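Single chain ahead, by itself, as structure tokens, in the form predicted on its own.
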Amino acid sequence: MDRGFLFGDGVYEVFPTYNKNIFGLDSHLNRLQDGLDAINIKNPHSKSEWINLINKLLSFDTVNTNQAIYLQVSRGCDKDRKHTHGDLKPTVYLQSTSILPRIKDNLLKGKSAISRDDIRWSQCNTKATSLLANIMYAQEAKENNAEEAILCRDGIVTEGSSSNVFIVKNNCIFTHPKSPNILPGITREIVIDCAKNLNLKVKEVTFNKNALMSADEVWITSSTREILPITLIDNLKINTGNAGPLWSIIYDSYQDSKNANRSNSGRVFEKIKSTAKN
């Protein structure tokens, strides 16, 4: 009688784990919250909460040091099937899956992109569990051997499946800004953060079909799949069907800030137990 399994009534995070290190833990937690607060479910669990969670499913897996961790919050359980709902105990679900490395000699050569419309509603910036859509495009491009389906909604590219799209046109880096039409990848503003950090043009505006398919390089982001080149979208390629110097710096600077965070990550974990002792 859970109504994330009979509605899709709840939201969900994606947490990358590197060497046991949990990668953005504040701006996982704080989308979190956004999605609980966009369909009225109370957050469980404290922030110190959730990370001794996440650190207790994490110690389970002595072998897989790299981990992402899937975490779900549903509305919970009522007493029978009905659209409306009282007041009910969110239901909890974790689980832990190794991240593959993203090597960047392996990537040189890029991937390949279908691009579709986008039909999905109009409040993609919830992270919610309710992921028929995306599930059928991301279905899609696996059939045809393909690494991603690229939304397009009224001529306008939106994002991925389950991915941000980043373009390249002329040594400045485009990406759809934050609106309902996208959702807010927490990897999406690490690579900007990146990128101005290299002090590299970043301009979130939107961009059509056109500038997709003419791009000197084309991208997509997610936690789990960091950064990866679309070399070939539609069977056509892009540019010159190989990875980009734009997306080679982006891609070193992006594990420069993962291994900060490996060094930076147990001092902010004594800080939080201190304070939740506090």
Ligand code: PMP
The other form holds:
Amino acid sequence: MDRGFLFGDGVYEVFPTYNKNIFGLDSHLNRLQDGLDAINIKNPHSKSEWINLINKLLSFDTVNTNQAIYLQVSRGCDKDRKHTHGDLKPTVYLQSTSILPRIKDNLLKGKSAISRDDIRWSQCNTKATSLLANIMYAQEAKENNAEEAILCRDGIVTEGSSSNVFIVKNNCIFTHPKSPNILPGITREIVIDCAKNLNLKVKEVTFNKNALMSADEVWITSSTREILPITLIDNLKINTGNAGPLWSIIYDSYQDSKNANRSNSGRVFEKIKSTAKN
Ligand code: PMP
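Got the form predicted on its own; could you also share the form predicted in complex with the ligand?
Expanding to the full complex; the earlier chain stays at the top.
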């Protein structure tokens, strides 16, 4: 009778962890809170309680691999299957899966993508568990031996089925601005920070499918896939068909951020513990 199961009535988060350090912890917890607020579910845990739950799950990992923690909060169980609901006790579900290592040398050839019309609803900024359109796109990509489906709404490139999209043109990096049409990806945010720290030009503006196809570089980003170069879309080569120089620079900078997170994580954890509202 769980409404997560019956209706997809819930939100979720995915926390990447490297050697048991949670990367982008505060941003992920904030986005979880935003999602819960958007669908009127009271957060069942304080920040420090969530951190303890995630760390407990990580402690079961004895081989010490990098893990993605999937966390779901559904509205909870009801007595009847009806669309409306009363005040319910949210259900919390957590699981851990190992993250594939993204080794630079293996990514130089890039990945392929397909493009599709974005038919999703107009609240894509909420990380809702109801992912029917997204999984259909992902399946279509898989059946076409592609890494991702890149979506276009009214000619504008929005995002991937489970990633954000970046292009590079004339040494400037472009990505869709935050809006209800995309999920505000945490990796997207980290990539923008990395680029700005390197004094690279970044523009959070919309771009169309022609700009995508004629870009110098295309990347997709997500917490589990990090930053992947896309070098073939709908069987057409992007530029030379290889990962580009800006991807290489941002890849390195992202790896540096992960390592800095590791050495800072004790401090970040203390900071979060002290600011967490209980
Ligand atoms: N857009 C969509 C639709 C996604 O599902 C995801 C991954 N959850 C992203 C973007 C990337 O978000 P993040 O970088 O926070 O993993």
